[in-house]
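Next comes just one chain, in C-alpha cells: the form predicted alone.
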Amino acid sequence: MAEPPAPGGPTEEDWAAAVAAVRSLPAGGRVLLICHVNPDGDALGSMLGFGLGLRRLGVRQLQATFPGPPEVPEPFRALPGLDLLVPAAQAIADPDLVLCFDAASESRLGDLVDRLDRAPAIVLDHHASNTRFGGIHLVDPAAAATSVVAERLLTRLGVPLDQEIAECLYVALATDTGSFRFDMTTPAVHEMAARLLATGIRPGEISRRIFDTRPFGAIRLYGEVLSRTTLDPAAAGGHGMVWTYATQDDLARHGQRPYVLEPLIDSVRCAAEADVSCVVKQTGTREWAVSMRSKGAVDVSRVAVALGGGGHRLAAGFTGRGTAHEVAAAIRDELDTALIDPEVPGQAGV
C-alpha cells in the first residue's frame, strides 16, 4: 500500500516523476548529483548513498559534487562513495539528469546552479523553508532528515540496501538527529535506522568517528570560542539566547579548519536560560555562517528567512554581513517576531 503523502510534502506524482526521470535515462545517460556548499553529514550522506544506489542500477556516468572548496569534512573522510566526488570546476557541464539533496534554495548550490537549466533536475529535500527550485519536487518538511527521502526513492526504485548504500544514509541519519536526539526523531526515524543496521554496519564505531573524534587543537579552539560566549536573557521574549563568535584568526592560531566548528552549537546549546542558540563563524572579511537552534519557543526558520537564509522550525541558518556584534543584534532583532504561540494551530508543530 502506497504511503499517504505527508502534508506538504511529495505527492504520489511527484515520486512518479523522479522514478520516470531515473528509469528513462538513456544508456550512458550523464547524471550529476549536487548538494549544498559547506556539505553536512546529511548533505553528503544522502547524496553519495543515492550515488552508490544509482550504481546498483548501472549508471555508469555518474559524479558528485558541490560548490567552493573540494574539501570534505574529516569526520566523513571515510563514506563509502567518495570516489563519485570531483571538484566543482570538473563537473559535467551538460549532464542528462540532476539530483540536488540538502539545498533549500538555488544560492546553496553557487556556481552549479546553471546545470538546472540544462537537465531535468528532482530535488531531494526536508526544509520547510525550501523554494521549490528544480523541476521535480521531494521536499517533505516532516522527514528528519533528507536520507530518509533518498531512501524512499531508492525502495521505489527497486535498489536493496547494502552495506555501503546503508552507512552514508546512516551517517545522514544520525548527525541530523543529533544522534537520535533531536524532537524530530519518530518511530519512522528508528525504524528506518534498524533498517539500515540491519545491513551489518557498525553504530560504535560510525558514531565514534563522526562525533567522538577532534582534533587537540579543536578542543583549545572550542575553549577558547565559548569563553566569550554571551547570554542574553531579555531577548526572545524573555526566553533568552545565548551566543558566541569565531573568527578566521582563530582558527588559523589553532591550525584548524572551518569544518571542526559545525558541532559547537551543540555545547551553546544547551545553556539552561537561554531557548536561542546561535555559533557565528566568519567565512570572509565582515562575512559570517550562522547556525541557530531553538528548544521550541522561537521559529529560528523565521529569522533565518528573514536574514536571507533557511531552515526548520528549531534549527536554521543564513549568511550574516558586518561584525559579529552586529550579526548578533540583528537576529535578536528578529525574534520577538519569531515566537511561537502553541495556542495558534500549526505554530507549535515540527
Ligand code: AMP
Second form
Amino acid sequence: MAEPPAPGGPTEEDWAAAVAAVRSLPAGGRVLLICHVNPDGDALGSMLGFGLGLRRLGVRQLQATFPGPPEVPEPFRALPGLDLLVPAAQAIADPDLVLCFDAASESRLGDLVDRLDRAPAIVLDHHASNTRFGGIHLVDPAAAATSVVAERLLTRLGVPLDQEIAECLYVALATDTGSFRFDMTTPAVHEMAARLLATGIRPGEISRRIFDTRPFGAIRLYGEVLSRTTLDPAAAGGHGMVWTYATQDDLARHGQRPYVLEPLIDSVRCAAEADVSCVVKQTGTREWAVSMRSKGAVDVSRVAVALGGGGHRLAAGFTGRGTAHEVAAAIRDELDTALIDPEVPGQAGV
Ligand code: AMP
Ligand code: MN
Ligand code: MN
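Could you please show the structure of the form predicted together with this ligand, as a counterpart to the form predicted alone just displayed?
Every component of the complex follows; first up is the chain already shown.
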C-alpha cells in the first residue's frame, strides 16, 4: 500500500514518474548518479545504496560521481558500492537517466550540472529549500535523510534490501540524524533502521568506523582548534554564538586532510551558553567552508542563504570570503537581523 504523501513531499504522480523513468530505460541504458560536493554520509550512502539497487535491477552502465576533488573521506572508504564511483571528469557526458542525491540546488553540483539538461533527471532530496532544478522531484522536507527517499523509491521499484544496500542507507540515516538523536528521528526513522538492521548489518562496527575513529593527528588538531573557540553571548539577540576556525596551515601542521574537520561542529555546538555554533574551515586563500548549527532559536538556513549558501533550519552552511574573523563578523551581522524564535526547541539535523 502506498503511504499518504507527506505535506510538501512527493505526490503519487511524482513517484509514478520516477518509477516510469527507471523502468523505461532502454537495454544498455546509461545511468549517472550524482551527489553534492564534499559528500557526507547521506550524500554518499543514499547514492551508492540506490546505485547498488539499480545494479540488482540489471542496470549495467552505471556510474556514481560528485563534483570537486574525487576524494572520499576516510570514514566512508569501506562503503559498499564504492566501485561505482568515478571522478567527475570521467563521468558519462550523455547519460540516458540522471539521479541526483541530497543536493538542494544546482550550485551544489558544480560542473556536473550540465548533465541535468541532457537526460531525464530525478532529484532525491530532503531540503525544504530545494530549488526543484530537475525534471522529476522526490523531495521530502519531512524525511530525516535523503536515504529515506531512496529507500522508498527502491521499494516501489521492487528492489529488496540486502546487506550492501542496507549498510549504505544506514550510514546515510545514522549520519543525518546524528546517530538517531535529532528531532527528525521519528518512529518511521526507527522502523526504517529496523528494516536495515534486519538484513544483518553490524551497527556497532559501522558506527565505530564512521563516528568514533580518527587519526591521532586529528585529535591533536582538534585540541588546538577547540582551544581557540570563542563565545559571544550577546550575538543573536542574546541567544549567543560560539565559533572557531581551522586554517589550511593547521591541517598541514598535523598532516590532516580537510574532511577530518567535519565532526568538529559536534564538539563546538555543545556549548550551553550559545544557541548558534559555527566552524569556519579554510578552503583557499581568503575562502572558507562554514558549518552552522542552531539549537532552535535561530533559523540558520536563513543566515546561510543570506550569505550565499543554504541548508536546513538547524544545520546550514555557506562559503565565506575574507579572514576567518571577517566571516564570523558577517555571520554575527546576519544574526542581528535574523528571525529569532525562542519557543522552538530542537537539535541540529543535516
Ligand atoms: P555541514 O555543516 O557541511 O554539515 O552542512 C550542513 C547543511 O548545510 C548541509 O546539509 C547542506 O544542506 C548545507 N550546506 C552546507 N554548505 C553549504 C553551501 N556552501 N551551500 C549550500 N548549502 C550548504
Ligand atoms: Mn548532505
Ligand atoms: Mn541529507
